[in-house]
Partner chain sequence: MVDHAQRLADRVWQRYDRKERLIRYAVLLATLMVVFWAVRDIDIFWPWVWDAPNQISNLGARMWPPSAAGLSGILNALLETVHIATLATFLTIFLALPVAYIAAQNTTPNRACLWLGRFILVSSRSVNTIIWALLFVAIFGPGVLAGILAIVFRSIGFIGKLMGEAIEEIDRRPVEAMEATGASKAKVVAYAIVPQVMPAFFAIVVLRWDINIRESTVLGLVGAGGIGVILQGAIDTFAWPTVATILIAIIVLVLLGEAITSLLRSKVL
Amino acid sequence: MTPSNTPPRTWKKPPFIANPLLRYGLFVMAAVYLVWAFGSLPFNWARISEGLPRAARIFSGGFPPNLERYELLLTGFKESFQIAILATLLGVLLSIPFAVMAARNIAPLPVYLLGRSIIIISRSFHPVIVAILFVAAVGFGPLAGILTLTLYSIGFVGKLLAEEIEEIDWGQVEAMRSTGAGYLVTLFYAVFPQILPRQVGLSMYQLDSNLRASAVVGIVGAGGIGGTLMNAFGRYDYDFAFAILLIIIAVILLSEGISGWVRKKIW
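Which coordinates fit this single chain in the form predicted alone?
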């Protein structure tokens, strides 16, 4: 391409970069806030200094990791896998109607507001908080974990699917409507085929996320390997606890690799 044919430059520096006063002013404000935050928070430095040797004892007691009680480890991971898979299946299936309700281009305003409200509420709380509520409601065990991660999946997958529906090619919808197709037929043959690759990718990502979260919610009694981990720490069985942590890292890395491979094949 010759210089005469070079298109004019349309990119402009953002105000944050172009304006030195704004740029350095934000840096100064951030520095002042950090100093104020660290100075105003009630840090107990004496307790922190006492905790450093305790942390050293914990780490030294965790090596080498102990895998002698692998039966407990396998039982905990089996339960975590079951919780994650069931919660992902339920969450993805339930997220589809909520995503349709929360898509402004295909839902009436009252239905849209209801769908968005449900998704916002399900995304408003951390899974640990929701797990505590479900443990109090249904008791300790995997059911609380399944309910927690199902709600978590609805919020995440439902929001992204609704945004995907709002960006579909509207020409296919109009073509279906011109043939006299009803609302459900239009959804199944004009809307869902366009979001299917995205939905499969989100499902794989959510399964990976639920597998990680199942270890966290188990700490508060919602089943899975998290309960085994907390019991190990409660018994000061640090070598077994560190073995659990290492296996958790290995399983997450493996699931991340598998989900990434599947997403590449789909997209």
Second form
Amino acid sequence: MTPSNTPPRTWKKPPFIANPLLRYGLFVMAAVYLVWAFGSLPFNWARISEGLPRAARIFSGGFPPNLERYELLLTGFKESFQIAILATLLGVLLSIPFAVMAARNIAPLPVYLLGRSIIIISRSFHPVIVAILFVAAVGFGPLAGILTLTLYSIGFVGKLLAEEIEEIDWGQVEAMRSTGAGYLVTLFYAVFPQILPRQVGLSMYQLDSNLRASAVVGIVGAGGIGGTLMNAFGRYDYDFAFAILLIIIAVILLSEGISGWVRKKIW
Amino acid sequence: MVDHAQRLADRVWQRYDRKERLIRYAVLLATLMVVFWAVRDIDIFWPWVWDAPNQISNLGARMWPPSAAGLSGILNALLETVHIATLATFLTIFLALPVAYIAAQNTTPNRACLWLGRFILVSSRSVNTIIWALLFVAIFGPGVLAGILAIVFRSIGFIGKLMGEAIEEIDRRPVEAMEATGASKAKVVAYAIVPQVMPAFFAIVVLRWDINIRESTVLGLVGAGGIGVILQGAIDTFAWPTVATILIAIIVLVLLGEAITSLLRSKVL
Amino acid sequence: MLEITNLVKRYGHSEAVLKGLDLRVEGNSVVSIVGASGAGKSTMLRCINRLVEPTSGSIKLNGTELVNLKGAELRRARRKIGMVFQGFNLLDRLTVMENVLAGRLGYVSFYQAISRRYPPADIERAFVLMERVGIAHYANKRADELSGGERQRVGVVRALMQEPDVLLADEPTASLDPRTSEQIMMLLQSLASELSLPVLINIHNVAQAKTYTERIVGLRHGKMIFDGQPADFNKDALDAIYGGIEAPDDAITEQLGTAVEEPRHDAV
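What would the structure be for the form predicted in complex with its partner chain, rather than the form predicted alone?
After this comes the whole thing, all chains and molecules, with the earlier chain placed first.
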């Protein structure tokens, strides 16, 4: 343990990226991107500078939240619930055939590709975009909302279910086939029982998720509380808008709690 | 003989016992009643429902073939959408990490901070991006700033919550060791906590960026910038072939985002 | 000199874990603390560097009272108390060198800490100590790539980097296989005399305690019931410490495997 006479050794932390060119290159690229992105975005500074007084006006107009027109609020929420329930039911039922189509192990290749692309496309679009298209096709109101959220549920539940089917215990399928059972019988006896528990949990999750989404699809006219909120905002009726917002938050928290509790009970 | 017959009678096979069956029937009945109520009570004009497939295929027909007319405008808007998502994710990091730090049980300075952190996370998460956008458009006027702020305000809750959980799940032993060396709180965090949550941090940010790309495609529908603005414009002017082009562009963007995300994940993790 | 007087520790309202403990350790002696699980060994060690807050009593290190120190004063006192852990407690995702330099965290500035710009003297000391225990060639390896024995050597070097006045070792060999644990005990013994450093070792293995230490302290239910030379540690002392709690004597040497499963101080 005697101190050595050689000059003190040095040590440097080995860099995260060994190649210095790449290391500094990434930094420079990130910096250039940030500058470019900020520079290219059209900010309307004149309008933005009015923001703070406007925010003060909105918030002072919003407090205290006004619940006088609670009937409107109740109607909006009732419609949101109905949209969420019907869309969940339809979506969860329809997701089963689509999931079967999109599971590589039980669907023939062309069907698989079709099933996959339907699921991928329905997942690529934000529900609000789907909603605005359905509103254009079938008009304002809850019907557009139900169609939107049904498609949304098919995309989400279908994908997870298809993955679940791809991971089933294949032995059971072989056992059914060896008894001479046909395709549908095999599906019902060897595949569905294995994915059913997951499906029940997913349905609860999807109901919660649809309830959240039903609050926003209304913003583009697809019915429910979102429409009520949008109207209140549009009429500068901020105290009512904040009341709606607070109740949406409360309902979402409640529904998240219930859905979590039910899923824990089932699993 | 009687004995045998009785035993056979006892052996009637049933899938569930009585209590389970009762619960099942009750749940089923309740579900059916709720659905029945929803169908009867909902404000839908039923003839429209039967006409809906017609209307939808009709709309589809009007969209075909997609028009390449406004393609450069669409691409610009697409780029703007990516910028909104990326800048917002970047800004969120600086806001979400302190919130995660005070909202994690094991790093929070005190109870008040813990509850403040949780309050911020819950309020951020319970308000949808598009509702945040509505609010910020009302405040700052239509434009990308409202969009960026909306994404930031929604992402704080997402990144903050997941990072808080990552912090709560760390191995406590290195923390103990660093405290034992006489290191200050900041040094303990830098040495014992930061390296442990780095992989989670990277995964969470990349995941949120992917989600933000999707979310920023709709901001424009309430005037908060991005591709949604021209989508809304095309729908309002019934330019259906352009709408189709925009929709295809959105799919390509989202799939590209997903591809980049999974590439980053496999490269770095 | 480390001087513990009437140390009491009670968690909440339950029965006290330590019931008025007195202990004096002077010079460069190696003291082993033996006792069954739950006898209060680990709590006692952690009271010394205040990872656990003592309920009452006094702990003096070279004349400084440790029990009521706060904030920066406590951190300054901790710099002088090195600690080696049962689970090594390394920074797994950092390099061996960073782990070793982390022993200097109490001395360097925050900027030096995060930029890894430690004073040259610290880096030289790190290399000297790592060479002494035979891990210098691992300097730039990640800590989780090392084997158990190597990891504990990193833990020992990190503690010695603090230039401590006393070294605490909490079951330093319990997570290691028998051969490696002998090596670590030998290392601790020789380092103690080279650096003239008093060392307190919590240990489960009575045979090792007798071989490698000069003094054995036996704890049972938070009270000291033996304090003497290894030669005096006989069957009676062993029965008094472990009697009726777990299999004594030869079984204890074989218990290394099970000792690993002792509850750790993991995050909840």
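Superpose the two forms; the largest set of C-alphas matching within 1.5 Å is the rigid core. Numbering follows the first chain given and starts at 1. The model shown is predicted, which means the values in this text are computed figures rather than measured ones.
Asks: State in degrees the rotation separating the positions of the smaller rigid part between the two forms, with the larger part superposed on its C-alpha atoms.
Replies: When the larger parts are aligned, the smaller part is off by a rotation of 22 degrees.
Asks: After fitting the core, how far does the CA of Leu41 move between the two forms, in Å?
Replies: The alpha-carbon displacement, core-superposed, is 2.8 Å.
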